[in-house]
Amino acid sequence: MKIYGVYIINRAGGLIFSRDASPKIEVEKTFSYPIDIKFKSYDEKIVVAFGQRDGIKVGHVVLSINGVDTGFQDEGRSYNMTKLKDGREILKILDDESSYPLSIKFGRLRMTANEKIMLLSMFHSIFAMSVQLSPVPRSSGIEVLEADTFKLHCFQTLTGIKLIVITDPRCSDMNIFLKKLYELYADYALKNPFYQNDMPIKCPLFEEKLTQAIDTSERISN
């Protein structure tokens, strides 16, 4: 069992703690012309839009072509991944028959801080919707979400704080770990005289104890 991420959301839906341990997924394949994968430019990255195959998934980002990494610093612009480091535009290379064969490396990038804030704020809203949609009063809301590549486990405290853990799909029960996470939050965040409720958690001791708890949980489950 692998824990990919731990997140804590405050009562207003704001992200106050995140710890990522997502696996680095990279796939490299050699292609001839015409390539049977559809690409699009999104958020200054070239991503797979259609044509999953051989471990390449929709949403994977082009990381390099023929050993040349993506990422070019345009003059007066921010760093972007729609070009290779030598300045060549990736989509033009992919459309040019004379460029082939091409060895393309794909991967899944970790979320940026802004992406995590946005997505977890959306989950906060979906959680509230699930409570309202329940045919039974006093629903506990979303406790587990299952996908083919991960599971999301959620525990909401009596004060409305949401503790979220992302694991691999083989994990069946995270109740013990979620309770341990709540204990750590109570002991090392709430009892910290310098911590203000609903504010970002910046406590080295909390992070140290959380790392120990994750290591223990993964070791016991393996």
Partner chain sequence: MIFNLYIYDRSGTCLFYHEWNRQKQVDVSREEDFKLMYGMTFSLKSFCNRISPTDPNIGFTSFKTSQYKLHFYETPSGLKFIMTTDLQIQGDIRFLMHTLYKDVFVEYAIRDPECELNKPIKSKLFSEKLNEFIQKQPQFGNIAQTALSSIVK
Contents of the next structure:
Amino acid sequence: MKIYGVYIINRAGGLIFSRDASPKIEVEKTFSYPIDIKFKSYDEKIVVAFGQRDGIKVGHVVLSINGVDTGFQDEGRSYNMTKLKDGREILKILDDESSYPLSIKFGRLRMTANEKIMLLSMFHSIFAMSVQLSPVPRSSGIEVLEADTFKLHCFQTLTGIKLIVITDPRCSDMNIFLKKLYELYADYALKNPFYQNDMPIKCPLFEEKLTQAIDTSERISN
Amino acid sequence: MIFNLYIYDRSGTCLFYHEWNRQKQVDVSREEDFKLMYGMTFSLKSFCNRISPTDPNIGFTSFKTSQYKLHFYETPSGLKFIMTTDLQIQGDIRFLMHTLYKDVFVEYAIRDPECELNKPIKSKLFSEKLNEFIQKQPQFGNIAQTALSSIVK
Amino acid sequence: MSRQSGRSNDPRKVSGELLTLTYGALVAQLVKDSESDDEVNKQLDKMGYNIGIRLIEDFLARSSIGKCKDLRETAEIISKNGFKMFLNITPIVANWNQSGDEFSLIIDNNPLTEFAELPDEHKSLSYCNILCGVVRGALEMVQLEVETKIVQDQLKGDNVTELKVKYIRKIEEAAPAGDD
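Now show the form predicted together with the partner chain, given that the preceding structure was the form predicted alone.
Starting with the chain above, the whole complex follows.
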């Protein structure tokens, strides 16, 4: 069974290690005027709001138009995905009849490094809330979380480090893998004399062993 | 065993809450408890949509801890049903919540002209029917379950 | 009007004629109580809206239909499932505009107007305006803001009754309120 991601967060909710392997989801299609997909500008991106077809899904982001990528770097300002690289505004192009036909590439945006940090710290607080809201005494936090497209398995060590794996939704039990991950963390991060506790893990040996562990786990569960 | 049930409207107002076998109370007020639960599921929804490796369709459905399981069901109109149970629970709880929506919520809340859609449900009939519905579920309680199986035998 | 197809074993179904007569009496009374046709149209739309925001739950619960992917799917479901379930008619979905954000529901055997004739002094009354409100209210509850209006009316000599639906926007989900 596929392992999509491995994350480690420290006691304060800080992401100290991440590795992900989400599949690339992109669709390119040519449109004539008027386009029957509804867009919205959201969080400095142009997102499909309504009108799902041919693999284009609600939530997909416009990645390029006629081969020109989106993402405009304004001088001194932040990266803006509502414009093309050459500075033209996407919504204006879509509204302008004379610019058609348009070949538009859509896709599911991968998480950026910042987004990962934000999301995992969000999980850290959700985890704490799941303990607080427990209807029964002495409950742990979230151990397994299920959604239609994935399953998240979380193991919190006694020291408060959280080890998280994201897998295929059909995957039943990741305890063996989580235990292995804990061992690797203890061996190749903590025992490394140059590794500073609670700081991001940048140990090639750890990465390498992890790759092996992921391969083994995926093979066994298949 | 079913512990409790929360029903929220789409703006986050808790329309209904009931507990059956809850063994631990939160150390905050009821209102605070409702807010926390709504906040947690709201965060869970956006967390799941974003961290999902492929395009999500339904998104978040449940989680479990060492002691309990939380089940989440949302209608296309944005009503949220949240139920917590023990870990021994059998069967599809989201389907159970859909049935509850169909046979109890629509019948005794939506069809009740006295019932305002965005305020906590005050109807006695509604809570009676809901209680009846939950308690007749085989998953309701261990005692009920053993009683049921002895009748079957 | 009987809901034979939708819920054949439901003993609570009422005669379609009773509904037609009830609706007629209601509109007639509204006309009597109001200053202008416009006001009646507004009232009917408002009543429809209040019905729509409740009816949608009944519809979703019974049909187990999930979120729509695009407006074409929405239109089909309104016609083939929604109208079918509650009025036992299936309006034709037609008159799409080019950008695919506007369509019409064409009704040719409208049960609401079965016995009605518009008096000469109420030519601007939109007798079936309640349907506009119902569709608008129901869609609002599934995060779709639309505009609806009756553009053709059998009571005004048109061949069919045409209800136009125009997509405005997707409504975003409200974030939980913070502690003030």
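Predicted model, so just to flag it, every value in this text is computed and none were measured. We call the rigid core whatever largest set of C-alpha positions still superposes within 1.5 Å between the two forms. Residue numbers count along the first chain shown, from 1.
J.: Tell me whether Gly160 is among the residues that move between these two forms (Cα shift of 2 angstroms or more, core superposed).
T.: No, the C-alpha moves less than 2 Å.
J.: Tell me, please, whether between these two forms the C-alpha of Ser99 is shifted by 2 Å or more, with the rigid core used for superposition.
T.: Result for Ser99: yes, a 2 Å-plus shift.
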